[in-house]
Structure formats: C-alpha cells, structure tokens
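Presented below, as structure tokens, is a lone chain in the form predicted on its own.
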Amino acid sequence: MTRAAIIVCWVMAIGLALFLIIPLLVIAAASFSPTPVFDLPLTGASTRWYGRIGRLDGFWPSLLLSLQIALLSTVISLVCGTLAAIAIARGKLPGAGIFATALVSPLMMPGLVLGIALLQGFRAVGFTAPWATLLVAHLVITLPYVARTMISGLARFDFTLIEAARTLGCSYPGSVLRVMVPALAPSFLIAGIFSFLASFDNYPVSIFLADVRTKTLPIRMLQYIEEAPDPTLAALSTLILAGTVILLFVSDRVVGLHRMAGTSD
C-alpha cells in the first residue's frame, strides 16, 4: 500500500471517529447547560441537572426494571447461547447451518417489526404479563449476540484439550469449567457486554410490551423528553455513556480489548 493510500485511510478513519464521537460530546456539553434548554455554545456551566435525575417521575422503578431485565436476559442468554453454540460447533446436527442462521435472525429484522411480531404472538397464546413478556422479548434480542460470539469463539477452540483433561482424571463437566470456560473468557465477556447493553438500551421492542406500570428506562426517557425537554436527559445520557466507558475500561484491564476483539496471538 502506498504512502498516499495509508494517509487517505487514516484521514477517513479519523473522520469516521469524529462523526461518531462529536454527537456524544455535544450531549455531554449540553448536560452542563445553566439554562433549562439545550443551550450551545455554553455561556456558563451548571451541574444542577445531574441533581434532578433521581427526582424524575418514575426514574428509579424504570431503572430497576431495566437492570433486572438486562441482567436476567444476559445470564440466560449466556447459558442457552453457549449450549447452542457448542451443539453447532461440536455436534453433528443435521441442518446446523440453518439453526445457526435462525439464532441470529433477530439481528436482521427491524426492531419495530420484531416488536409487533412478538406482541401479536404473545397475544395469540394469551401470554400478556408485562414483566414476563419483556424478559422473553429481551431474550430474543440478546440471544443472537451470545450465539454469534460464542460460535466464533468455539471455532478457534481446540476440543482435544477437554479430552486431555478427562484423561487426567477430570470429569466432563469439570473439564469444561476448568479448560473451556477460561479459554473462552474473552468471548463470554464481549457477549455479556453486548447483550446487556442491547437489552438495557432497547426501545423499539419494549415499547410494544410495556404498560403504564411497567416501563423501562429508555421508554421513560422518551416520554419525559416529550413532556418536559430539558438538559436532565442529557445529564442522564452522559452518565449512561460514562458507565459504558467504565465498563469497557474494566474489561480491558481484566481481559484486554485486543483479546475481546480476537486479535491476540
């Protein structure tokens, strides 16, 4: 590759990074607005909007609901998605490719279409409990992330290591826990992060399954911005963004982003 081509690639990469980062920086800057409007450029700075987050109508129940649904759906998806990935990668299932495609198919569908389909399906079978329907719907959302990530991770895993552990006296479940789980730790971590964030931040599917008493945090935020648009939501969005950055930083310190990306030797 010539020097000019490398420079062009760098310029395009920097431009793309700025295109993605600048809107986030604008939201973060607006959260310090001294006025009750999204005022940029700032004529001063105030942190009062951060103090109002906890006083938002219905904020704490919605936050607790989103955390419950995201954590439960992530844990269940990690277990079921990993077992399905092992069956696809290791087992000799007829139509394994079709099964793998079906597992990740929700990623290919628009969220609104998926939400309407789930709503009609739940109504058809009489399954209308809001909390339970949200959990099942979020399992449909998070399972593809786990399955796709674990299938990729298992493609590079040497299953003879499990057989070697068994010859040394380890049971099959024990060899899986002692050999496979540590080797696939980066895949588990990245699958868990993507699943949790996809569930916690989901709006298009959740809006069809929530009711007046059961609203996730994204739904509550969209409702609030329609009723009283002020920088409080910018402050809340900034905190969520900061939490995501901290989560990635901790993951980098524990596992390493290069291993999570699959670029380690």
The other form holds:
Amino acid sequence: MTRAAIIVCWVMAIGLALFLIIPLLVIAAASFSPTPVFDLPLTGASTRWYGRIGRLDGFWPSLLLSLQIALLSTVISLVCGTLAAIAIARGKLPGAGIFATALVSPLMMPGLVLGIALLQGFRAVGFTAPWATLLVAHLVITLPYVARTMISGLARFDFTLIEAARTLGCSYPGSVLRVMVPALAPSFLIAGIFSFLASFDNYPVSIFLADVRTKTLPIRMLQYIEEAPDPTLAALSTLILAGTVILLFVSDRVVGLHRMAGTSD
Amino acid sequence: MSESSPHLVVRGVSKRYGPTTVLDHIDLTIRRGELVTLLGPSGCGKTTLLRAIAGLAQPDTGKVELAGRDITHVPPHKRNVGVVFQSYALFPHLTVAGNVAFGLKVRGMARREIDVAVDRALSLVKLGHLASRRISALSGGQQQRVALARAIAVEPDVLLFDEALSALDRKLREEMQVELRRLLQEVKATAIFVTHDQDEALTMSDRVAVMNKGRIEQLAEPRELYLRPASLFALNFVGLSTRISGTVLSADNGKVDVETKVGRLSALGNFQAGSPVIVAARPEQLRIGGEDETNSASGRVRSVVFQGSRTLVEVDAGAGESLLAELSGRDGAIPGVHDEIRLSWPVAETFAFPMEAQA
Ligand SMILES: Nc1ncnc2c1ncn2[C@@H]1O[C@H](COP(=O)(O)OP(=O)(O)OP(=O)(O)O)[C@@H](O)[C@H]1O
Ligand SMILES: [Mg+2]
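Output the form predicted together with the partner chain next; the form predicted on its own has already been displayed.
Okay, now the whole complex, with that chain kicking things off.
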C-alpha cells in the first residue's frame, strides 16, 4: 500500500472511533453539568442529577419491568435456544438449515414490522395481558441472538468429548454439565449478554405492546425527554452505559472478549 | 484370576444400522494382559465393535463380559473401560493435569491420591513437566500422550485405542508403537487397538483379529497370521503374495494338485476335484531356479524394486498371471528387467483358497 492510502485508512479508523465514542463522552459530561441546560465550557461539576433519577415519575416500576423482562427472556431463550441449536447442529433434523434461518430471521427484520406483526397477532388470538405479551415479544427479540451464537458454538463443539467423559466414569447428564457446559461457557455468556442488552434497550417492539401501567425503561425515557429535557436523563444514560461497560469488562475477565467475538480461539 | 483366563469376552455380538449389518455375530475372547489388534479395511465395523465394548453403542444381540462381569447392559460410565479416541477428545477447558485427573475426580477419589495418581500417569508418558499446560499449547504427539495418561490413570479393566496413532506422522507413529507396547506391558494393561495399518498391527499386538464386513476372518498371532492366513482376505490384507487362479485336478489328504495357466502346481488345502481355487505363496518363499519336489513357473521380469535389505522382483508369467519374489541381498545375482527366469517355491508354503471368497 502506498503511504497516502495508509494515511487515509488511519484517519478513517481514528475518525470512526471518535465518531462512535464522542456522543457517549458528551452525554457523560452533560450528566455532571451544574446547570439544567448543558453548556460548554463546563463551569464546574455536580452529581445532583444522579440524585434525581430515582425521583423521576414512574422510574422504579419501569426499571424493574425492563430488568424482569430482559432477565426472564434471556434465561428462557438460553434454555430453549440451546436445545433448538442442538437439534440443528447435531440432531440430524431434516431441513436443519431452514429452521436455523427461521430462528435467526427476526434479527434481520425491522423492529417496527415485528412490533406491528406481534400486536396484530396477539390481538387476533385474544392474548392481551400487557406483561405477558411483552415477555413473549422479547423472546422473539432475544431468541435469534441465542440461537445464532449457540448454533455456531455447537458447530465447533466436539461431541466425542462427551463420550470421553462417559468412559471416564461420568454419567450422561454429568458429562454434559462437566464438559459441554464449560466448553460452551463463552458461547452462553456472549449469547446471554447480547440477548439481555437487546431486550433491555428495545423500543420499537415494546412501544406497540406497552400500556399506561406497563412501560419499559426506554419508553419511559423517551417520555421524559419530551416532558422535561434536563441532565437527569443524561445521568441515567451514563449509568446504563457504565453498567454495560462493567458487564463487558467482567465477561472479558471471565472468558476473554476475543473468544466472545469469535476472532480467535 | 490367572493370566490365561478369559478377561474380555464378546459373544455373538451383532449390530445393524438400518439395512446394513455392521457387526455380524462377533466372537472374541481376550486374556488378561493381552494386546489384541482389530485390523481391517475402512467400514468393516472396527470402531463399532470398540464402541460396543465401551458401551457407547448398544449391540442388537450378543453379550459382552469384562473381568468376570456381564456388562452388556451396563452404561459406559460404570464399565471401567479406558478409551483413547482418534481425535484424542481432550477437554479444552482443563489443563493437562486436569484432563488426567478428570476420571479420578469423577470417582470421588481424595485430593492427595489424585495428585499422586496424576503424577504417576504423567511420568509414565514422560509429560510430568507439562502438567499445568493448556491443551491447545501441546503438539499432536503430546496430546496423544495426555489422552493415554488420562485413560490409564483410572486403571481400567481394558484399554481401547481407536486409530490412536493415525494422526501422527510416520516417524513419530513408529516410535510411539514401540513405546506404547512397552508401556502397556509395564502397567500390565489388557488392550485392543483398532487400525488399518498392518505394520502397526504386527508390531503392537500379541494377536491380530482380521475383520471384514462385520466378521472376524481370522484371530491369530502376527507370525501365524502371516505364515498361515486362514482366508484369501487375510492373505491379501497382511503382507504381499503371489496369487494364481486355477482348477483342482486331484485332492489327497490336505493336499491338492491344481491346473493353472502357468503349469501344474501343488498346494495345501481341502477341495474336491474341479473346484476353482486361488493358489498363493508369500514372496520370500520364491527362489530363482527350478528344483525337484517344488512348485515352479517361469516368465519375463517385469520390474525390480530395490528396498534396502530386500529386492522385490515381479515376473510376468503369461496369461495374465504374475509372480512376486522377494530376494534378500544374500541370494546372489538379482535379475534385470526383461530377463527370462524360472522361480520355484516349496509346496508346504503354498496354499489354496476357494475362488469365490475373493475380496
Ligand atoms: N451411527 C451410525 N449410523 C449409521 N451407520 C453407521 C453408524 N456408525 C457406523 N455406521 C456404519 O457402519 C459401518 C462400520 O462403521 P465403523 O465406523 O465401525 O467402521 P470402521 O471399521 O471403524 O471404519 P474406519 O476404518 O473407516 O474407521 C460403516 O458402513 C458406517 O457407515
Ligand atoms: Mg473407525
């Protein structure tokens, strides 16, 4: 490559990284703003907006709802998605490829379409309980993440390991627990994290299924921004951001992000 | 239990997958401390037989007994067999020592005893210095040794090797053959090797079972297998041979005279006059020159292949038949290509096999 081309690529890489990170830095900075209107240059720092998060109207129920739905849908998806992935990767299922595509297809569908489709579908069968419809809808969101990750994880898993464990004195369920689960731990973790995050910040699907008393956190946040755009929201966003970073950092310590991203073994 | 009493008994074991019979009434008895090889072409059922013994495949009929216990319906984890898989099947999330300790931990052995047993197993395979390595940081040969150490650490009643050496390169494989045999004799293991490499079978084992299409064609010591093959298949599969087809002229007391396209030959075998047969002899039995009371045939030398201590001479005997002679360096003159020569070999080393059994 010529020198010029290398420089262009470098500029691109650095520029894009800044482009992605700067908004996050701005919102973090804004959350410490001493004044209700965020202005540069900063004239000091204050944490008072953080104190006000908890006093936002309907914040705690929404946070609880979002955490509940995200955790539950992730756990259910991990169990069901892994079983489905085993059938596809291992079970000699006729037409396994079609099922695999079907399982991951919601990933490629616009959230709005998915939301409308689910709303209409649930109405058609008379399924209208808000909390339950939200959970089922979020299963549709999270299952593809789990299925995709587990299918590729299982494709690389050597099932002879289970037979080896059995001949070494381990029962079949014991072998799955002692050998398959640890070997697939990185896949479980990455599937779990992405599925949790996908559910936790979903807006386009949830908006169709929420009602006045059942609002997820993203819906509630959009409502706050319309009502009173002060740095409280920036503080909340910064907390969510920090939580995500800690989650990824801890997972990296546990299994290694490079293994999670599938860029190396 | 005495040294010669049966230790592993496979009796009438059959296994079908859909329409194909993979194991066809297998009978196999192995004594304590014996090293037996299952030798046969791809797809003849070697792995399936091994899996039936390990409990990983359930036979349709028949029984398996190990150390005086009927284990036909015992699940694999209660059989106390050790298996070394072709892919080694080492646990990637554990270290070398963790892999070797796995079976002992599962058995609920005390921490200190495990450490001692792991050290012992690893030093047997000369890997003591790598105990804390990750599996992915080992060479193929080292992984093979870890798999072996893991299998012997639990002191199984029988060790099963499914083409355990085939992933190694030739030189390492030959070293491991010798080392493995020494090691197994040292720990007095009873073992079954699966291989389709005849040299490995002859080097490693006390007895060799030649398998073909789900049946054991012959179970014999390596020497007997080579010198007295029980079937045309066994003859073909182990070692080289000269084979000539013909028709039995007369039979007499375990000996037959056979009319062939290269002349009249005598061979050992029991046949009725008129039966179509194949007459065979090992190449080292053939000598240059014609002698009385021997079989002989002549022809033109087609090729001469020098192989160090021996030279293989292939002779075109006409009518589509060829003779293969192995001449040692001490046999004097080696003929050249296109020479007309006569080869002779003893009747006592000539065998007749039924034609239709040709593999
Ligand atoms: N689970 C199975 N389902 C269907 N057919 C099978 C199964 N396992 C083995 N077979 C068939 O049984 C036959 C014997 O297989 P096996 O693996 O025992 O052969 P092998 O002697 O070990 O061959 P190789 O030397 O190639 O390993 C083959 O034709 C194979 O296709
Ligand atoms: Mg095999």
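Take the two forms, find the largest set of C-alpha atoms that superpose within 1.5 Å, and that set is the rigid core. Not measured: the values here are computed from a predicted model. Residue numbers count along the first chain shown, from 1.
In the core-superposed comparison between the two forms, residue 9 has its Cα shifted by at least 2 Å.
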